[in-house]
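Starting off, we have a lone chain in the form predicted alone, written out as structure tokens.
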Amino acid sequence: MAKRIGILTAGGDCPGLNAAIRGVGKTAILNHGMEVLGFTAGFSGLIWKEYIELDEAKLSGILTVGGTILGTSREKPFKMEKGEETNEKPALIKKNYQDLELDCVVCIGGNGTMKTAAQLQKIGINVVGIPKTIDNDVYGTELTFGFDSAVSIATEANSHQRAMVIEVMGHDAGWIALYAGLAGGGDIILIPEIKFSMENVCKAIEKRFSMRKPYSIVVVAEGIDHPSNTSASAYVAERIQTLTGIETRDTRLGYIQRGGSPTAMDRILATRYGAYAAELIAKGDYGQMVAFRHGKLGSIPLDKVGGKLSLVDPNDQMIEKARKMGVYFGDE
């Protein structure tokens, strides 16, 4: 008997939305006969019963556009609000789930995402998870789709001054900030996970203009530790050019890099995505996050993914030998 089966994206806006639910749409209609239902605005579709019908039509010319055609939001259905002495909201998922003869929903998402999905799952919901963030923080994965439009991005944005300051996103992870500095060629990174002091930063700047590299990069992630009154770049750049004075520029990426078409490599990543959890629902095999690990698809339950976070290793092999190469890291 063909299942029937309903996609939401959560969370904040990511490139390769659009194509996560195409590839999952496409696979599950065309291999598996299945029917199709996209909730509007992540769980609170799912809680208002608020959905559109896929079928193949609405999901052709989506693979490239930017955004979500579904529509996202931040709600999180099992957190209580201020003042409510009950919460509703997961007997009324679970109400609607049964009234629309699902099999199976497919959550879309960061990692609030996974830990609601899981959630999701104990109260007798079949799931399966898409990892999906610019941060590549999702535990469990070793790659979100998202991930490498926002690095592209930040190093488009690269640009020759005196001393740049760049800031790109990235919450407790320093994901964006390593890889895009290494591909845009940053002199300095600063990122989360290690530990750096302003003066070792000042001191590397300084060196490169005394062996006449008048230009500096310092790409910063933004949850470096850093006064809360300030933006991360913006500390960082005042405190070099009081401390060297050297004209500093800050710039701040912010949500450009949540936006536009997506990479090749994130629609292929999101398509593949996509039909690997249609064919996890074909089987049956429900409560899993996709998850791309050892260069291979494969998934990881639920259970074992919400509440952590997969975050740059300092000792790592790509860090070691972008110091080999003379990138700064301010611990030094």
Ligand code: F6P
Second form
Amino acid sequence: MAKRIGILTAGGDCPGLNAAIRGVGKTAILNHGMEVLGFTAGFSGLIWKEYIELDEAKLSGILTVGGTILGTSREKPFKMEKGEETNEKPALIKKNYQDLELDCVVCIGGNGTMKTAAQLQKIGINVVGIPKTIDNDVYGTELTFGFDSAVSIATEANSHQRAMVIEVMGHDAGWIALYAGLAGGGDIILIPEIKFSMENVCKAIEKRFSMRKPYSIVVVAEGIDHPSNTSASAYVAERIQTLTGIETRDTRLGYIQRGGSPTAMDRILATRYGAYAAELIAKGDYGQMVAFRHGKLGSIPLDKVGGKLSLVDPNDQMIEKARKMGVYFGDE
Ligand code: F6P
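Having seen the form predicted alone, I'd like the form predicted in complex with 6-O-phosphono-beta-D-fructofuranose (F6P) now, please.
Expanding to the full complex; the earlier chain stays at the top.
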């Protein structure tokens, strides 16, 4: 009998979600004759049985469109709300899964989503995870889709700005700052994984200044160590201006990094992830997250992913080479 599957997108949105939905859906329908439902607003749709039928027509024309046709939310069905003594959401999900006669739910999301997916698998709901996030910090895969688009947006802003300090997203990981910094010709790149001192940042800027390079591009990740009452870029800009007397401006790119049409690379990665997820389901290989490692697609058990982050290795060759080209990352 043909399988019946659900798809949901959870967590913050990012470019490529529609490409992944399309990749799963088209492969499931055309290659395996499966029936496909799309749950709306992340895990909320699964809890409250809110879904749409996804046929080929609904999956057409969405590859290049930003956002997600299913909507998303940060609903965490296993999290107990304050003061609650029982949590009925996992039981509701299980009932809906059985009522709808589903064989599997494809959960597209970041770290939080993969954790929830692993918990669902433990209570008897078959899942397959697909890693997405602009932060590129999902453990077990070298790439998440959304990352390339965010870096491209940040890089464009970078090269067009006269502002010296540019803050990019990334949560606790420095991937976006590292890639946008390198691609945008950043002179100073500050990421959470490498300790820095403002004194040495200023020394690097003054050194450039003395070499008749009065403009320095400083790319900072939002997650760097900084006082909580200000943004990372405002803090760094204020320190530079105060300590060096050099006029400094700051820009925070914010949510534009998560919007818009996905880059070609993200469209391809999301499509491949989606198609691979459908093939895993066809084989009955559940409880897995699709992953990209050593140049190849594969999968990793979801229970190995949860609670861990993929962070930048401070000794990465890319960083070592950039240091040799005069980029300041912090203190070695
Ligand atoms: O995980 C993606 C991300 O954009 C992070 O880079 C950022 O720290 C966070 O989400 C912002 O979360 P929210 O959308 O809840 O403001």
